[in-house]
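Just one chain is shown here, as structure tokens, and it is the form predicted on its own.
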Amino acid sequence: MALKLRRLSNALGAEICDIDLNKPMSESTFGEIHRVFLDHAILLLRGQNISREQHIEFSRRFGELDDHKSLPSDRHPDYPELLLVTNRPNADGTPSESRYTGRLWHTDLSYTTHPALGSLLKCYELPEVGGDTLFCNMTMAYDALSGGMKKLIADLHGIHISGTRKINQQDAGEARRAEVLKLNPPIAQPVVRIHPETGRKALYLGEKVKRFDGMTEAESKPLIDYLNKHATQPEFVYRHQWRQHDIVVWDNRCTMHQALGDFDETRLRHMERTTVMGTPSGYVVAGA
């Protein structure tokens, strides 16, 4: 039987309507799953309340799941296949360290060399308003760029820098940055990559990326600004308004996505999300 399907923007993304995760999953009935997954990008599931396990158990079937250890600090103390993206305090009343996960635009895992191939971010808790996702599309994008552009950007590597975040380093704190640099060094990706399952060309950039392999940041600025803008374009994205036990599922490979903080921050906003292991991709960058 066919899937119920519906559109969630122009650019990318379907609700699969008639999926419950508590109850047994075919090979074709996720046979199915997976084809509109590649298809529109971006896949939601309503009302999925499940646990934990079931949470993994699920993400599995798109392969490999990644252990956090490139983000010690954020992963679940009794799950490592789950990373926590949540403003809950910790245990000893500090700040968490994922508070502020995602404000900028990127790609999840674009800073190693095993870039995620798909990601699956689980609600939990959410305040009243905002903390809404925007997700953009990478092969839309690209394929609206002119020739002469494609040409230009052919060959190009983008340096790809964790630990940064959209906030002031000092709250960020210098240590823990620190640490997330010494276990993920900059990493050179191409600035067009092929997706390895449809074939098609798409950016992978965003704002983690500061300077092109070979250039300076003054010289790489310019096109590297003009690039994100393009992408993230009106036509290009899709806002997602998060219900409780929504959980989404996007392509690393050809989106990008960025985590609004338009909210109270003293609502409780609570994630938790698997990262697929994508095919190996970039190279360290020595003295980046």
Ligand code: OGA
Second form
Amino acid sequence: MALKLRRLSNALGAEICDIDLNKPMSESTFGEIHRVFLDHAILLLRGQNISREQHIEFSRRFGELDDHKSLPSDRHPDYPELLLVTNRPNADGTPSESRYTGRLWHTDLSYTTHPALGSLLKCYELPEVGGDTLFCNMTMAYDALSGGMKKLIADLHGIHISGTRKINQQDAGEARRAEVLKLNPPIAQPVVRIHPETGRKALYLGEKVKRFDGMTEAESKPLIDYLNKHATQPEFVYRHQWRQHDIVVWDNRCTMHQALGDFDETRLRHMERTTVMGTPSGYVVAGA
Ligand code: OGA
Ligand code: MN
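The block above covers the form predicted on its own; next, return the form predicted together with the named molecule.
Zooming out: every chain and molecule, the one shown earlier first.
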């Protein structure tokens, strides 16, 4: 069966139009879906009104799932495989710990030695307008660099720091940030990585990277800023406008993403994510 696809942007992404996760799916159909995932890096599945168990079960077909012990405060209380990305206040009325998740360009769990292979984010509630997510293609970004730049960055490692945030409000979860940082010491990851399934090179950076290993922040910043800006230029980006019951699947090994805060914070935005574990990568940086 050939899947019906609709490309999402020139840079990346494809919607699979004829899929219903409420129905059983054969190995061969999943094989086709997986091929589209490798070819387009982002999958969009619309109208998937499925249970949490079904979300988890479908995610498992991509690989073993993370139990989110690096982010204990954001775990679903009943399902460790589900991570909450929500501004729904806690039962005691305090603000949700995860209301500012993803506001920097990043890839999931890059600040651990087991960065995520993929993530499957399902939309439950969204504001009337805004709350979009941006994705960029890091393979395309790498390929577009000059030979000189490719040579310059070939052996660099960027130090990824957990819990760094764009929003620096006093109430933006200081305790959570400290907790996450304690659980996750800074990790150096290669700036250029090879996708284990496609064999293609991709840039591996983001706004959680403050310096290169063996270099100062002042020395590193201009190049980090340049590469992040290069990678997130509109030509390499897809902007996803969510609908309720959308599931977006992304390949963390060749993309970055960013949640936009362009919505009325008094409105509910509630998403839940599963995280597929990737192959080990990176090393702990002592005293970083
Ligand atoms: C995530 C994330 C972005 C968003 O779930 O990993 O970064 O738009 N979410 O909610
Ligand atoms: Mn994320």
